[in-house]
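This document starts with one chain, in the form predicted alone, laid out as structure tokens.
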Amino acid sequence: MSTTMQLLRTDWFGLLVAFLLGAIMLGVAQPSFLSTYNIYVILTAFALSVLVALSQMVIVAIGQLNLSVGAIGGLAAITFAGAMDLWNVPIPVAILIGLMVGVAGGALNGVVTHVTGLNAFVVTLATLSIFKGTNIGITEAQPFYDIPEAVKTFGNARFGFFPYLLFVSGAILVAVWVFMRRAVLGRQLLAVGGNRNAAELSGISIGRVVVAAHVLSGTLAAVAGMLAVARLQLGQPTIGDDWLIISFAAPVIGGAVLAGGHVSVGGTLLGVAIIMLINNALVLLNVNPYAVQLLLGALILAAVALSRFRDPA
């Protein structure tokens, strides 16, 4: 097979072409798109959103969905911020606490899903309310403002138009790519999503894989939540409330099959990039904010239709 045909068959090549064409057209229509500050804004939003998308992607890999991605990220965010604000916990310890919240939330989702045999959609719908209720109970719907200056500085620092947050997300993105492509557990996630019965007959522990996927999802969401605190410079209780759409749309646009067994880290990255491009275009072109939500809803429907096209069964 020629190199050209191999590129055309990948999940990411068409998306890359679409993104580049869109960026060129937007740059011509609205020159401010190419300003250093605007690119910085886009990359900052991308740095957070790509972690959210990856958090959902690892669950889609096993043929499930996690509706509590935003709730876990939000709970980790306010725990991270609250530990530093109320208890003056050192930053590294606060980060560890935030990660533990993500791990615990993901483990709860995974264990309940596997032990009860319930659909992860139902389980995570329930835990979404549990995590969000805990969030509101801890914060009383009030932000944590007293965030260390080092965290605030990191959240808004940049090298040229590259935010420091992007370097964290980039490192995690590479790690997830290696995990899904090279690690035994990563391949097992895809095996379970592709054919659960065959995976079990081959000796793969379904319970271990399901729990591991949810733990990884919760951990990624927790990192996104803590980076959001650094970016916003406060522990806002609403962090994570608007993550569900992008967490779902980006992996599917990027080539994931909702039934499981196939995901693409590169495709997910470009799925997020395209959504960021659309959002930025609507802002620069002064489109009504309500139309933004309408377009994102249509994007979800298109993503579902695309997934059904890839896996008509």
Contents of the next structure:
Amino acid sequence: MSTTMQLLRTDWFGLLVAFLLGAIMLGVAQPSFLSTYNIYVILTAFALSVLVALSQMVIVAIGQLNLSVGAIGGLAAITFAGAMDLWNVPIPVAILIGLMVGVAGGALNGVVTHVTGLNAFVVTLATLSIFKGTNIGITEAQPFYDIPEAVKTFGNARFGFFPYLLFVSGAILVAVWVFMRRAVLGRQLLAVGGNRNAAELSGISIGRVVVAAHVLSGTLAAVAGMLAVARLQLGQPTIGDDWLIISFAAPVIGGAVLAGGHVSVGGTLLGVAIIMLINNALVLLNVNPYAVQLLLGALILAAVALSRFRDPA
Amino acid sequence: MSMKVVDGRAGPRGPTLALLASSEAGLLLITVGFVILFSYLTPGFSSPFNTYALTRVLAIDVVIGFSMMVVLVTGGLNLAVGAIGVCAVMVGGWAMEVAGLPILVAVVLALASGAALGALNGILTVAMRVHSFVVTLATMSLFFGAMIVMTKAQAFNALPAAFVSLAKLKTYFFASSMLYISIGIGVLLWWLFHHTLIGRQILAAGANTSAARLSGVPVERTIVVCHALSGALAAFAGLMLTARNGAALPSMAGQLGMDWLLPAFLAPVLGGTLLTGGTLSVAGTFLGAAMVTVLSNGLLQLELGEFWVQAFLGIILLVAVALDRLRAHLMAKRRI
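Switch from the form predicted alone to the form predicted in complex with the partner chain and give that structure.
After this comes the whole thing, all chains and molecules, with the earlier chain placed first.
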């Protein structure tokens, strides 16, 4: 097989070409696209969304789905903000509390899914309600405003076009990439998603892998939620409400198979990048920003149709 | 009104136990228990005003539950129920307010657009050979986005008085007249699934796709029919909600219509409809919705904190599905 064919067969090559073409066209049509500030805005949105997408991706890898990604992120966000606002705890402790919420939420999803053998869809629909309901119960739908200056500054500081938030997301992105490629547990996630019985017969503890995937998913969602607090400068209870579509869209565009066993960190990254590009194009070209919902839906359908075409089952 | 008692899942100890073990009877007992408890705890619960408000909410949630149930029976699901409901309602609102069409024509138009959007879900599911989850996830965003772009997020709030008054009728026992409409829809669905050829074909295809295909059931057609029916029912629920609100609101089902998802799944899942497809219980869905409505209304009346109701419903869903799982497990054991 020639190199070109090999490149075409990867998850990321076509997406990279599409992204570059789109970026060049947008840059020509609207020079302000390439302004430092605009790139900073795109990268900030990217830093948050990529974590949301990864949070869903690790669950898609084991062949399940997680409707509660946004609800966990929101709950972690308001506990993080609430701990600093109400109890005045130091920032590192607040971060730890936020992370614990993510770990606990993910562990609940994983344990219930594994122990009862119920469809992850129903379990995470129920926990979505529990987490979101707890969020609303604690905050009574009012934001926490009193966030330390250091957090606010971090969420809005930048080197030129490079937001500080992207340091966190970038490091996590690399870590997840290494984890999925090199770590034993990462490979086990894909093995369980690809063929559960084969994985079990080769000695993998399914329960451990399922719970680990959900804990990882919850933790990633919690980090995304806390970054959103830093970015918005307040503990908004609605953080996470609009994450569902993008959490699925990016991995699916990136070539993930929803039945499990095949995900691509690079593809997911490019999926998020393309969505951010579309979003930005709609804003810069003065198109109704709500059209992004429409386009995201069409994009998911196109990605699924394309994967059917590439790999007819 | 149920398949469950007939198909012997209820266990071997004679009819009384069988009836008790069915999820319908259990739900009925629990719901009645809660009604008695709440009436005892708070006088507001059994007031005529509250029973009227409660039955009006129930009437809508029952139809939302039916809308999900008819897709669950194929082994699929429909995340786009809320989005379709809102889209259909906006079509109806436009027809009444802008085009000035008669109410009946506008209602038919709204139902037809709901059915068309649902059919599109079905056709895409069949054509792409993927699970309806990913198709309806995409169309939920697609439909809702298109609706917002076309309506510019503006409500139609000058609807004809005759349409709005439909939701205000009270009948015997201070129940909303809309509840009888929902019961009527339930009876029609029961008849469809148990007494017509296509209904039987849908059940067969949902239970075992390949066996059904081998015995000549047009499996693809059953999937499209179920999704179209789901769309029409979502449109109907949307119209009832519109009549209650007195306006066609783009925000009535929340962002992307997601606020409908919990009631949509709670009612059929509590009522014993399996997510794997092939079985359904119309009466169970009705009772599931009744239990949820009674509980959320009662909790609000008790003033335990209105903000905690959603968390509570989530816990109930989790416990209910886990118990159902446990019961199926115990039944299977006893049979061996």
